[in-house]
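The chain below stands alone, shown as structure tokens; this is the form predicted alone.
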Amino acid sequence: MMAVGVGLTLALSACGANSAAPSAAPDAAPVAEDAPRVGVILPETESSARWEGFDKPLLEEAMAAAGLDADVQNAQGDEQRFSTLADSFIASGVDVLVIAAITSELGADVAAKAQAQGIPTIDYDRLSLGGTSDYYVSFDNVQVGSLQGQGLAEALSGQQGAEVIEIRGAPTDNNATLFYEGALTQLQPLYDSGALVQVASQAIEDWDNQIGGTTFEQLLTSNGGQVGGVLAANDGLAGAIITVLQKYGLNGEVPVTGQDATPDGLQAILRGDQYMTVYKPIREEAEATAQLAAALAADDTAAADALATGTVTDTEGNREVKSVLLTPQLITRDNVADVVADGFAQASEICVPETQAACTELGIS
């Protein structure tokens, strides 16, 4: 996989700091009545707060700044609702369709319908395997997983034979596959050498945090109530795992990975219950998507190709998909302040009584 950094000369400048629920800039220029129309379908709200808290408002802001009339909807984890939203957008004749599909099969079906009507489709954040979407915008998800594996390896450095339980993302989400692929680039050599021991590895249906916590507890108890470290695919699953570790008096002793740099995840890092998370600047993802959609709405393939200078392999469709792949960042206690400084999180969200001492020490205010 070839990845490109964030060096897209983004014409869409940020209109303010990200907060837990960023909103479109109040002084943003109004969208023209004849502006190109873009339909956007996000997948759900249950597993992560990012989709409604960040992606939706930032996409709306970026699309408006690009002169696009965007309608951003969320399927709430319902595949039928996702299909209905897609059918409605296609029937209404949107100029571009942007989808973060619940499953690859669903995304491929929607993209095929759009293609039949001559509507270009962008896979947003998640690649629909076996699909026909024209472009893909996301972070380098193999790198995301590599950072998770790197973080866990660092946390367990010197603990020869430390036992690891892996709680992975949804088996139907290609991103989860890529995260794990990346994690193994760091962890498999340690498993092979015996430096670390892989006790168990389990994918979690629908990224369901409750299922993730229950599954982890089952794996933990079957291992005698002991574990050295946990590879958790995102902050939501990490939170459920930490709740179990608290029950067994192991929180703060067992490093847990995460992803998304959520307020809860950052709090857990400051408390010492979670070792790391992965920060993905969603504003950059939204802005790149808006630029790409504007180019496609103008039938300017050359401009779209100039943005999508990376590629990812669709293993089911046996094709290379032109992609914008942005750069994720590893966040530990030492650089939580960077996420706040970047405006992605606010000090008021993460500096609660339990974490205030850490915030003061780290200069987070």
Second form
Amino acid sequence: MMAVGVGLTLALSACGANSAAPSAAPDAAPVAEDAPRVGVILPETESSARWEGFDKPLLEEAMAAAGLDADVQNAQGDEQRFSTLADSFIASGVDVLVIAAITSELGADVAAKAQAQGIPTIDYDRLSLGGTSDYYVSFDNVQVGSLQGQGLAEALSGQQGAEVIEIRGAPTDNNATLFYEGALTQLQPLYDSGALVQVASQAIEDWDNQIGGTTFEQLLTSNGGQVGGVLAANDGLAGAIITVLQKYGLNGEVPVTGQDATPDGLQAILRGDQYMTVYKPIREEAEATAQLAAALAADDTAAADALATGTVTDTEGNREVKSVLLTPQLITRDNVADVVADGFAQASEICVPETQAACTELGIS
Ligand code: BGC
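Please give the other form, namely the form predicted in complex with beta-D-glucopyranose, since only the form predicted alone has been shown so far.
Full complex below, order starting with the chain above.
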């Protein structure tokens, strides 16, 4: 593979208002001029605080540490922008393309275009069903959902017949399907026995947090304002749901699940408004991706294969995709401190006046 050296920054700044962010973390190690080039496209900013808050800086850091010249962009939920970014990266001859696609269809389309130019692709966090990416790096997403189900079941244990409303992720994100599959491994037996009652279940287009909130409010009011617990697929949706619960004076009484261990999610847990979140150490995800990208840029398939720890099934493409699948962790009030100890959250951002008492009690400082 060769880098043709076209000025990508120029190509990208041509696409307008959302101009390119600085391409490397300020404290990243200097990268050699002839370093292999990696294009990274993240899907959204609004669906979760993770993409700009964690993935972008951690990918920049990990790529630089692996000796790669990476340019991390975000499509901001715009499929057209995602395609344009991909076309620019491909035209400029990046050595590897890393994509967290907005939808499987879009990801498959981009991977096919890259492949036609001999550019290997890595599916980052989200698997594009029916795609052709050479490798996939993510967490065990069924396990993520299972932890959500486990958390909700634990929070509602002893409340016979508690009514549950489920607010799921985007129907076009394979992860959302896996999260829900995992959640049901815990919840379905409880629904079957009548220990819990499933009142409603709704997928939210684009993981749009606001729509998640309004959808939840409609489901709540059509259930006569009654709810015992909420399965929310991530912290962003949980935050919108908690705002609705606050409006009805129900926050703190109704356990809500989450995911991503975002600063807002952790604060909500410390306030008692959210029961749990799932901590996914994104640093490990970024580092595994950088190592894979370095192996692929060096055309070293054996090294790349050695990094892959398993495979996942692409149910649409009927193929096994070589994967690195990392382990998620269940976080409740009792172990929020673990996320701080791991350096993922800072005490200064989660210990605010409303949570200070909890921080003090839990030894978070
Ligand atoms: C990611 C989650 C994230 C969600 C919305 C999923 O694909 O795995 O971490 O909360 O997308 O951005």
